[in-house]
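One chain comes next, on its own, written as structure tokens: the form predicted alone.
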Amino acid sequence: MAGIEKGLFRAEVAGNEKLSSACRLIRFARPEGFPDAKPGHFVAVRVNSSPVPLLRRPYSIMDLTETELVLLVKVVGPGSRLLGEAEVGDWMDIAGPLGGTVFPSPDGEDAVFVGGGTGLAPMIFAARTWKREKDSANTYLIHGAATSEELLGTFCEEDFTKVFRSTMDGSEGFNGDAVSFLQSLLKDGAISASKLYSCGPAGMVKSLELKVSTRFDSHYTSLEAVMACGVGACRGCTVPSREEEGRKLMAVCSDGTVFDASQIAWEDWE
């Protein structure tokens, strides 16, 4: 990761709210030490100190500020559980920031952000994080969901010039996936941007890569992935990358998250 710190803290919870039946905001204390972050970085926590479960588990920072550390947890198996009941003042180990790429900033130029499920964390970093820069660039974001509960309500209704919304089931928003939502609101030019940034399920950012790219100038997307070790060293969270001498296998956790959408050999990646 060139040119940022990492490493390992302790984190003491600061708190945790409710946002849905399965979704929390953790929010840590700073450590002290903690380097600067960048969109598209992550952290791997421990949950506990017993050896069950035996993985840190990963999870992209949400939110860094001089203060808080916050994450979007989603509440999917013992780790994430152990993690959504942490109550104030517990305190767990953290690794990172990790990744060894991150979102490029617009640069003032108006950027539409879709995120899928809790790939909507990365997308309020960047936004925030932008906006704390002063950038002067239009942020449109497409949050799908399966319902409208995962929607999670309008807690990051400010981080963007304007929120759409979809879901699978029709409970809220537009009725479908966020992919033909976005199609739908370039045809009526209710959306006129140069930069696509996503994060979500693969099926989700491969769609976006072969249904609506050409109408941007870049896409990039944080890809989600199933991690161990998450610093490289395993190489069991790879992706084909299209290279000029070929096909490349790249990890996730240490060559991404951030991938030019493009650059993914799509057809190969299961």
Contents of the next structure:
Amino acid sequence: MAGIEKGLFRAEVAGNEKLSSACRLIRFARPEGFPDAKPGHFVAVRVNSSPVPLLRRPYSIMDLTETELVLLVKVVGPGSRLLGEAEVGDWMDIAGPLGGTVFPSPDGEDAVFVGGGTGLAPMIFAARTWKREKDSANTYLIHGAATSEELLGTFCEEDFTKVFRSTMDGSEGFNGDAVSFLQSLLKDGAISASKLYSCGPAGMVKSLELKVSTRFDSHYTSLEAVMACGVGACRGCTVPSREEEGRKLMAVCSDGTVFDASQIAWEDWE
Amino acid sequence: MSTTGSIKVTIGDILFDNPVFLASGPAGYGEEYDGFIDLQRLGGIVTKTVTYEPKAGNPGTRLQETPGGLLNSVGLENVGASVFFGEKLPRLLDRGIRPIVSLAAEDWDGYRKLLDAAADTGMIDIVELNLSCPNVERGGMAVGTDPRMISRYVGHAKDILSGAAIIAKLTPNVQDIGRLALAAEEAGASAITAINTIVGMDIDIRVKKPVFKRKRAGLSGPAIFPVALEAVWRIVNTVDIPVIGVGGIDSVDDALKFFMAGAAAVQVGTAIFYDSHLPEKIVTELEKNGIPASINTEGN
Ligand SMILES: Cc1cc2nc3c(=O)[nH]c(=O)nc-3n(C[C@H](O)[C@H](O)[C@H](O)COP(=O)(O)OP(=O)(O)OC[C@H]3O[C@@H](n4cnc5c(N)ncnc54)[C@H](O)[C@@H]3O)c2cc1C
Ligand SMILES: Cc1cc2nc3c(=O)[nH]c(=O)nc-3n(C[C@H](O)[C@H](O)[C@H](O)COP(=O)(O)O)c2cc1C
Ligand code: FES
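Form predicted alone already given; the form predicted in complex with the partner chain follows:
Complete assembly follows, chain above in first position.
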């Protein structure tokens, strides 16, 4: 474990901004005593107090300042809908910061971030944190989304040295997926960097690892899995990983969420 | 079971400060919930079921929410006897947390080795035999649905862990859970825990496949509370040993209902995932107003 103190907090909603038809920027007043989280940490939000939906919903921390805890929320089902409807002044139960690993800093080197959909959130937290700590040189974001609307306009433009956008329907930016876009940017010499960081759908991360990671010194990724406890107890969120003596299952919530992407047994990933 | 003054309960010869435990599985090995749950406030925790050899558990999707419930197909992933007895258990004991050790086996040979290892530790005074996991190919429910097997497993545990309290945890996936409870009692069990998860399944309509590799999974959470309550009521009417109620506790009131059905103690499982303070709230309520008396006098 990264050894961070975690806890249960009551947090007051301080803002709810609509970034697109599906995406919300939810800002909470930072609860008293909420520990200093690092890029890759997440929280688990209890969106209601009735048994439907039942479980807490996991969300990457998009930013944590002295005063605010910020989440980027895409409405996809009943839990995220309730969270997306949060109003200023509402109180919610938040467990966190969770996660046993965090993104290792680029140590002053150039870094490429690939965020698929709301996988953008931990990429923003990493870029902001390292900017504050003057820990990276240049930061390039490749943000892939299905449509132009989901690219969220110029949101987070100032957090990176340069932002590259791609859409699957070609409505904005590069026409195609983020991985092909990154491949072509590298080929053209438009960007070069030694560190690769990613977060997004498993298919995207897998393809990054298999197709482009050799162009970088390292590839760290934050994975998602359906979670119940969020703390490593229930063993519900496992991913297949490589180990010296064979394969092992790792819990995304407590052995991750950040993994060296070469550690994951991608051929066994569902 | 006896209630001594406050809300202490005894199971076998073991005295617990209160009758509220975490259920095996959701409780993990206890240490995971630091910062969330004050385990010293609870009567104890039932540790994640351990098998002799470590188990990796089931591949593929392991969790799926249902309305008011949770399907899981974890498949008894655990660290195995040697790490559990060597590292996890001593750590709990050092911290003053009261463990009830949950044990299971895939076959008789594994069961014998596990019990010998447990006996060798010299640390174990109470165990819960998981005779009821629906998520493994062998052992689990195959043993737990056959009264003769239950009696053989309980009897062997009595022999090897002499002096320890043996609790039999039963599956609701049978016609008459009372009969299984009776078999456990006759074989010398000190208590019965009911219920384990209920077999269920789900289908992913986009890919036209069952959600879980093993198809079936175990349902827990508020959705199963009425089933658990009826099982406890029925077992209380069948045996004289204490019954520990588990299944779907979602509120303090649910816990009170188990006591009214005649349970001597309760375990909270799935609810700690979303309302981690619930077990402590139940303790606080019992401290304030005592343990409700059983209203279950049917047949006695
Ligand atoms: C570590 C982590 C970080 C995440 N960060 C973000 C983020 O920053 N922004 C964001 O919008 N979303 C994020 N997600 C995904 C988010 O948790 C899900 O979109 C949300 O739980 C969906 O709940 P629902 O009730 O709306 O949808 P439903 O599909 O109805 O949910 C059903 C069940 O599946 C789970 N689930 C559904 N989708 C996912 C998913 N992609 N990953 C994990 N579990 C899922 C739910 O938690 C719930 O238990 C993250 C997930 C994880 C595991
Ligand atoms: C994720 C998960 C893992 C479980 N693992 C075990 C286990 O290892 N051993 C066991 O006896 N029961 C296990 N159970 C069953 C619980 O102990 C309990 O009997 C059941 O979930 C019903 O209680 P609940 O509705 O309060 O969760 C597990 C349940 C869940 C949800
Ligand atoms: S969600 Fe329980 S182990 Fe990860």
